[in-house]
Amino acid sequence: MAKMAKHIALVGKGGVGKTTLTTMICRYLEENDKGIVLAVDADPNANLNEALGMEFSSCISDVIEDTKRPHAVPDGMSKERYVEYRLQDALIEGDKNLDMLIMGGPQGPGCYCYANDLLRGYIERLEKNYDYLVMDSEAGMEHISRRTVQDVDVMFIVSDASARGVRTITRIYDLVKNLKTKVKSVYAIVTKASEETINDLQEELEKTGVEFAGFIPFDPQVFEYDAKGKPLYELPEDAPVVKASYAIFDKIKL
């Protein structure tokens, strides 16, 4: 039977800390020798590579947009074959057990539509080389809803520490339940929070119907690293974000 990677997806509004958590997941899996990881940045405002400390030269949307140029496809090669060939260039290979793909944002009408089947097929073949596929997505979950990634084993819905943000968990969860994609486990995580704010939000969290995995405290080191352009992957092991994230991942047996 062909090997299938375990799919982990993070969704939520912009600015709630999805990229930070995605980075922590990748680091956690590596440090605990869980296997080889493929990180996928599916947020149009892509910056996961910076958080992971990885450089890239092209993203998926660049490749697909480039194929629209006149005479882009070499003579004797089908457009489908050429797209798949170019998609290989978008794979960022890391030094450790971590590689990465950046989807990028739509650059024109139908940027993903005509190539969606090709992209899905490419990722299906590619992920056979990995134990985990970790996707940093957006609230709209475009790539999940289009089944670019087939099914999800663990989904984290991420919110900031506000009642309005927690209510967004419910709206996203409603989207999840209406997806054709199968999602096995769904957890809520609240970021930039404290025990006191979580107590205040307890009633709102219960209304979501989503299992609460835990909260991530405000960590000034995250802002310091971002300001200096330092990868969040390199945060010290005693940083509040690292300790809280790892405690959540241990609890749910990620």
Ligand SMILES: Nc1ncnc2c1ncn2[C@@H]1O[C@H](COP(=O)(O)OP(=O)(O)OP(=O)(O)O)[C@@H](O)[C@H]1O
The other form holds:
Amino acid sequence: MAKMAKHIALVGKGGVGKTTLTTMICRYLEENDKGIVLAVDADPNANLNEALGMEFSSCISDVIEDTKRPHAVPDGMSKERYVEYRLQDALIEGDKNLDMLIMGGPQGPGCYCYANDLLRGYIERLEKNYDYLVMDSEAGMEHISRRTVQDVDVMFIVSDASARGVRTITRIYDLVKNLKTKVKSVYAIVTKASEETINDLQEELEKTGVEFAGFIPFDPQVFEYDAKGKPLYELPEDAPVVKASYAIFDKIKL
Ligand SMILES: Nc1ncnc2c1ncn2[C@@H]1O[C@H](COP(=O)(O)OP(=O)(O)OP(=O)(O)O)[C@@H](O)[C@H]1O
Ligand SMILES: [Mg+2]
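Compare with the form predicted on its own: the form predicted in complex with the ligand:
So here's everything in the complex, that chain up top.
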């Protein structure tokens, strides 16, 4: 039977630390020799490549848009073949055991069922080359609900350390439960937190009904790296954000 990559998805509202955590997952999998990883940036405001320290080449939405130009498809080639061929341009190959796809901006008006079907098929074939598919998503979970990526094995709902943020976990979890996509395990992670704030949030966390995997402390280095445009992938190994994320991934046996 063909190999299926383990699917990990990160969701949560804007600015909570999804991209930071996605980066930590990719690095954790690399350092622990877990296999070959395909990182997928499914956030329209893509910046995962910067966090991972990878060059941007092109994104899926641009490629799809481009194939819609009149006369885009060369004579004698079917449209399917051509789109598939062009989609390969959007694969960013890294020097580590890590490649990347950037979904890109929301698509313009019109029906995209056709493009989505092709994209879904492409990802299905592509992921046979990988052990993990790690998707940095957004709160709307567009690509998960459209099933661009099939079932999710591990989903992290990420929140900041506020009561309002934690209540958003419940809202996102409700959306997840209503998806056609099967999601096997769901965990909550609270970021930019401390023991003290987690204590205060205990009751709210229990109310979400989502298993709490742990918290990530506020780490000024993350902010500093982001401000300087330095890849978060290169944070020192003793950085609090690295240590805390690795402890969580060990605990849940990612
Ligand atoms: N543990 C942390 N400590 C301190 N700052 C953090 C931490 N995690 C994230 N940040 C900062 O918070 C901001 C948002 O982080 P990040 O980009 O990872 O979140 P996001 O959920 O992917 O955001 P977006 O929805 O905009 O894509 C960044 O400025 C980042 O530097
Ligand atoms: Mg992000």
